[in-house]
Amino acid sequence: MRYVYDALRMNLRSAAQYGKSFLMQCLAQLVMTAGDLWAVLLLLERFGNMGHWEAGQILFFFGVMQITFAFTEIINRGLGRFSDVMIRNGGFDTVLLRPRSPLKQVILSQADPRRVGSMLVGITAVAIASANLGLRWTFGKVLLLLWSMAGTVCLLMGLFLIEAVVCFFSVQSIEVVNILTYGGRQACQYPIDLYPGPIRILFTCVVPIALCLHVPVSLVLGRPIFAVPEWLVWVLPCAGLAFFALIAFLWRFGVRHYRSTGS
């Protein structure tokens, strides 16, 4: 933890060394994604309630996937960089030479904490959210989120993962994992049920962003999606570790199939 801790202060304070800079970089993080809360929010006033959500309700699950994408971003930089800054120019070789897990080395590499910026907009929305529900939190219900939240970060970085795995067969990562990365972000910021079938079963079962995140949030919010044991909802989040977990399985396979680019 140690290690975690020194390579992400040095990442904050090497951004923090042109403070307007960061500063206006963080400004931008946030105005782009107050725009995105705002077509959400022109979306609802336009058509109130989504199904048999209401708004409220659909704005908490927008500022719930906002967090967590945007944690994910802060901490998982160097995955979503890895095939220009490690493959292409050579710096897995460097990472291979340190007495520490390639894994680990590349994931604390760059973190981006621009990403701040992201966050507060959907720390924001679940704020506003909470108020406009009368949503009454317990100690229980904090847990079950930041759990859920957790899972749904382990989740995401697995999805980023695989493109680095890739990237040590055919050099170029492979854009169609954003359908799963960004583009998950986007179909998962409102209720997984909202969706038809294909999606569903896409981001239940293939990906278990549902599992992770909608099925614990929608508990916490009093509407549980699936009619499934309370003791349930707390251990699907752990989906999101074992998705990880495997993907992870491959990176060290990949690993072990390096060759060096030559740059």
Second form
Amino acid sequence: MRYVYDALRMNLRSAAQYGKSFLMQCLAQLVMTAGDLWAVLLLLERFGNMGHWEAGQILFFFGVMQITFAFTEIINRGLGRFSDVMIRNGGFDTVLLRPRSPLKQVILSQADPRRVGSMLVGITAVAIASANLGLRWTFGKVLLLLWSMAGTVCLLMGLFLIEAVVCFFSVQSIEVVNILTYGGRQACQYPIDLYPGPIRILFTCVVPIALCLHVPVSLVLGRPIFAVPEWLVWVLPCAGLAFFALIAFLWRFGVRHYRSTGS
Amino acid sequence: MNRWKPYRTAFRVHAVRETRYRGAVLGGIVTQSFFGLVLVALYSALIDPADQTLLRETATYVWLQQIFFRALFHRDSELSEQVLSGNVCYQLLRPVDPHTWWLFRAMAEKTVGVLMRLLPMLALQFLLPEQYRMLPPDGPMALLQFALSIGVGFLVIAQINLICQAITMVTLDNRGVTAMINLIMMLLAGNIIPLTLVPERLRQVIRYQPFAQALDAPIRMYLHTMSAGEWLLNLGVQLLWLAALWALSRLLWRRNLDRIVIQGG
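Please supply the corresponding structure for the form predicted in complex with its partner chain (the preceding block corresponds to the form predicted alone).
Full complex below, order starting with the chain above.
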């Protein structure tokens, strides 16, 4: 834990060295996410409600997804740039030499605090939606929301980790995995039951974003998607932890196959 | 006649180079098909099933946007890398007009990139259930109107790309500005939300902004054959924006090429 704390502090301080540039990039992120929000608002204006969901509920789902994804990107830059920094330049060699878990080191090697801009837009969306819906917050609801977001963060990190694992076997960057990460963000900013069968199965059984995020959030909104007992909803975000654990297992397998490309 | 030879060569070289990136083509096809599928599924859930015309036209709009995505989204950081490494001075020593040279290069990448993705993506979307598929063009006349207009559309996008490049020449940051302009372009060109789905009060306005001249105007021609007058009006708006953007990008290039600081030794 000491190592985690030190690494995070170092990353934040290095970002703070370039104050103006950092602020500009935060602003750029904010504008980009605000653009996404604008698209959702336009659709809501055109169609009134989406399926059986009201405008405020859609906005809530959108905000939660943006916050979760942005938070993942903040702590996850090390994995996101794995193929450039670690594999192509041979930087992974130094990681292997240190007496700490390689996975922990890679994840903590970089941070990307610029995404705070996206998070702000997400938080605004959630706040507006919650006021609009007249949502009555209880301690249990806040806890369930945070827990479900934590599970989803693990799940998304698992997805970025797949990309890193593939890098051990093919040095070329593999953009196809982006489908699941960025495609997942695009698709899952709307509740899963808007989609037809195959997409629903993909994001429930294969990449369980729906289980980690949509089902608990729908309960917070008081409109559960699946008719499951409440205690089960509390268990569902564990799917994200399980997903991460599974990919972390594959990662160990990949590390054994690592051959340095550096000189 | 010889005056154009270097530009033709630039076009040919980069056209051939674009065909070499087979992996990128395959990745692009898979990614664009997936995004297309998600968007079509989403809009199908939103549109009233009784309104079959709007449903099919929206699906067609989304697929055309995805097929032509390579023309729209185009990251070429080579120029700012050349400024950083100092290699840009070789560019400047050549007896060609750099702005035109990079325009031909961008057009080559766009045209060949799209052509390589066109047939596989058309074939792939035919595997889907009928309501998710593309409609054929509204008639031979619509196809002709579309083809001429999309050519102008490519040139419009190329000018926007050139403006981005002119900005990164001085700022040397090829991520921030470019990423932001790319996203704004995707949004306002109709890639994320079809401009035909925009609420009525905005639709007439959003149609005339520069980004809509890239793909939105041609796609509307593909969906509905326009009368000669209407078509000329739409094409005229495209050409007007093309001229304005060309003038702006040329101005920025001339100004910023004078101001660049050659790095490296």
